[in-house]
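Below sits a lone chain in structure tokens, taken as the form predicted on its own.
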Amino acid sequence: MKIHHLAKAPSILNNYLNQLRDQEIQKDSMRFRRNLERIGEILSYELSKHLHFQEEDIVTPLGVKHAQNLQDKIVICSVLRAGLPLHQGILNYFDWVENAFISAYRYHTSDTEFEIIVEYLASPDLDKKVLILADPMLASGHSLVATFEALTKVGLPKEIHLVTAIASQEGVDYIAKHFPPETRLWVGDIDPELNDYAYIVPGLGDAGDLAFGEKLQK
């Protein structure tokens, strides 16, 4: 798997990541969602450089411009519910593409043990398309693997791009073992560890709760 770790280079992306993490700034849920959206836009721009373009003649009022246009058929899929702001940021840049949505949540069997439950999937055919799979937090990696396994039931994409704001090193290592080797991971920043509850440390907390409010635990 090819890993694109964008926070390693100074850019405005780091400002948005820092605001996501800051325990005072993140209390503003609208700003939290907007920062996730901005991060989705930045990651999309970088991702676009690795897609496929074709040459076309564009007719202007004053002549013809020989230019390049994106030729890939793309599907953006986000993991509900935390993935929605990130999805919107990606969609801002790829506004003509198809969309998919999938639910995945932790079903806790104890305080520290859980399994991933996938209950809902709405997706177009993925065969021979570019799949952009978005989830703002890549913790253990089990959710992304479970969602990808569910998505294979509606087709096999020709390329896979994973988009996430913050990941753990353990999660990155896990998905590298379970996704096709040509998969690309686009990640804002990578943190060193998970705690006993499989939350990223230092991370930022629960992205879904910060974006949309606290939920009842199953």
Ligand code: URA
Second form
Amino acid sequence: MKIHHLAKAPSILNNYLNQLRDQEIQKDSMRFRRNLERIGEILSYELSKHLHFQEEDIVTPLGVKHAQNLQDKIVICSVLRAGLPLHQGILNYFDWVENAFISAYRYHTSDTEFEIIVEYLASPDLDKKVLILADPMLASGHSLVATFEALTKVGLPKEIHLVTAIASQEGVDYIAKHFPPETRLWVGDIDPELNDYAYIVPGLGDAGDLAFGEKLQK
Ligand code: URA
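Would you generate the structure of this protein in the form predicted together with uracil, following the form predicted on its own above?
The next block holds the full complex; its first chain is the one shown before.
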């Protein structure tokens, strides 16, 4: 797997990541959602450099410009619900593409053990398309792998790009073992640890709750 760890180089992306993490700033849920969206936009721009372009003639009012235009058929897939703001950011840039949504959640059998339950999938055919799989927090990596397994039933993408705001090193190692080797990971930042509850440390907390409010069931 090819890993693009973008916070390693200083850019405005780092400010948005810092605001997501900051326990005071993150209380503003509108800013939290918008920062995830902005990160989706930045990661989309970066990954677009690895997509496929064709020469085309663009007719302007004054002449013809011979230029490169993106040709790929793209599907953006997000894991509900925390993935929605990141998804919107990616869709802001790839505004004509198809979309897929999947529900994958942790069902805790004890405080420290859980299984991933995938219940809902709405997806177009993925065959020969570029799949952009978005999940803001790549913690253990198990839900992303369960998501990918569910998606294999709706076609074989020609390329896979994983987009995430913050990952744990353990999650990155896990998905590197379970995704096809040519997969690219576009990640804001990679944190060193997971806690006993498989949350990323230092991370930012619960991205779904911060974006949309606390839920009854943890
Ligand atoms: N999901 C989150 O929202 N945060 C984590 O740290 C891990 C999973």
